[in-house]
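Only one chain comes next, encoded as structure tokens, the form predicted alone.
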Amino acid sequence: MTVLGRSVRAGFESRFHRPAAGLWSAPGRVNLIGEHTDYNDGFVFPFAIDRRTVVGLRPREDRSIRVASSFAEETVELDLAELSPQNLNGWSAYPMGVAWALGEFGADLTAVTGFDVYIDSDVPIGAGLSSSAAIESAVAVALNDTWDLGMDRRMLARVGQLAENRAVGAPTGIMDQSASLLGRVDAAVFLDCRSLQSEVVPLGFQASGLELLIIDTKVSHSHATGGYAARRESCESGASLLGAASLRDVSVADLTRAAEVLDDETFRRVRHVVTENQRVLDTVRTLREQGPTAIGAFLDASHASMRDDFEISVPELDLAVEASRDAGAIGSRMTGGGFGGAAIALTPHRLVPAVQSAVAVAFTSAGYAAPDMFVVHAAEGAMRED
């Protein structure tokens, strides 16, 4: 059993005075490329990382749900009959929202028992590594097993997305939950967010001597705040003005016409999504044809687009990207929803210490708080642990 697993078993017994019936876990994710394309029916290319959320769960004999975690002192309790988005708030909206969303996808919540759940995690919060989807996915697989629902992983991803959209109030797409549920070792998930078709594509980082370095700026962000929602509204407006169902239906060749039809800000939002979709396709193709050492330019271009067209970067992220590239990273970009969080730097293994040192020096010189930096590896998706 992992250290995190032992922590969850101990935490469960401390809060609920009985042992957990089982442990389930789900990973955070890093998006290699394809930012803000998911809710535009586009393409994304994330992978599950070796940082996980573990949940201990035990069914009850009554209809109560009790949720507790290592990161909150309170234990939140609610009856199954009271499960609805308007009754959920705070951190407990994530696990309780999943239970509610399972009902929206066909689970008969009048025929199941309540449960106790305890949550612990080593996925950094607020870093753009989807700590929220890790919670949702771990709880989803736990309840899918406990309630014997028989839902497949793709449906559970939709459950997690609905919980995030309605119970938490964050208008995110389906990428995060898909990566957390479908991930594989040393591979990324190439996901078509319109059809929800997915393909596991080998990354080959280890064979090529590459590491993916996370540079967590520790600038906090929240998807439920206005910046993310405003970008989504711009995308929907741009698609409508161009006569498209979504920006998935707008090609790079259409951008000339888009510049004539749209105001400058809306055009730049549209241009990011359209070119980012193409960069995802180009990255997957290049990985297959030339290997991971050839994808750096796409990562660099993605960051420039998010900085200049989508305007979701911050000075700390820009500095992390610039300093890591100058020190030898073959490609670097911010990752996640933006307005803070983390950058990723695809770096030759031997240069990781030099890149970390260069970034640390650059942050100190700029007067910024020291970032957290760590390497992640592509890992297995959600599973039962014990």
Given for the second form:
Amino acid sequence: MTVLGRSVRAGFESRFHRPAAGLWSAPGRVNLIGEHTDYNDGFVFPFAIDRRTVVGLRPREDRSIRVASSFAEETVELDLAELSPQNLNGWSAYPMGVAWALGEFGADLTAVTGFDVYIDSDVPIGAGLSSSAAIESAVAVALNDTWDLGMDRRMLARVGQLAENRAVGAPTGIMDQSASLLGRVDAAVFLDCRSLQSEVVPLGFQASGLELLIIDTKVSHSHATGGYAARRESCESGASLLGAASLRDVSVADLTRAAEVLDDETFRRVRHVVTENQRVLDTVRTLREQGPTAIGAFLDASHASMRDDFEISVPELDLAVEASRDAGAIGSRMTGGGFGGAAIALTPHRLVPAVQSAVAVAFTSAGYAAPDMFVVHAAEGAMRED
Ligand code: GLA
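Can you swap the form predicted alone for the form predicted together with alpha-D-galactopyranose?
Below: every chain and molecule of the assembly, starting with the one above.
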């Protein structure tokens, strides 16, 4: 059993005074490319990382749900009949929101028993690595097994997204939960967010001597409020002004006309999404044909587009990208929703220490707090652990 697994078993017993019936886990994710494309029915290319959330769960005889975790003192309790988004708040809205969302997707919540669940995680919070999707996906697979629901992973991803949208209140797309549920070792998930068709594409980083370095700026971001929702609205209004159902239906060739129809800001928001969709397709094709050493330029172009057109970067992320590139990364970009969080730098293995120290020096000279830096590997998606 993993260290985290042991700590979940111990945490469960100390809170609930009985052993967990089983352990399930789900990973955080990093997005290689395809940012703010998911809610525009577009393409994304994320992978599950070797940082996980583990949950211990035991069904109860009655209809109570009790949730506890390593990151909060309190145990939160609710009756299954009381589950609804307005009764949920704080961290417990993630696990309880999933139980509620399973009901929205057809589970008969009047016919199931309650449960106790304990959660622990080594996915960093607030870094844009989907610590919340990791909780949702771990709880979703645990309840799918415990309640014998027989839902497939694609549906469980939609369950997690619904919990995030309605119970947590963040208007996010389907990428994070999909990566956490569908990820495979050494591979990324090429997902069409319109059809929800996905393909697992081998990354081959190790064979090419590459590492993916995370540079967590520790600048905080908030999706539920502000910027993320505003970008989503701009995309929807841009699509409707262009007579398209979504920006997925707008191509790079349509941008000339879009520039005539849209105001400058909306045009730049649209141009980011349209070109980003194309970059995802180009990245997947290039990876397959030429291997990962050939994809760096797409990562760089993605960052420039988010910085200049979508305007979701911050100076710390721009500096992380610039300093890592100057020190030898072959491509760098901010990853996730933006307004803070982490950058990724695709870096030759032997240059990782040099890139890390160059970024650290650049942050000190700029007067920024020291970032957290670590390498991640593409890992297996959600699973039963024990
Ligand atoms: C957050 C959201 C995702 C996606 C990204 C941006 O991570 O949760 O659904 O929109 O931002 O690509």
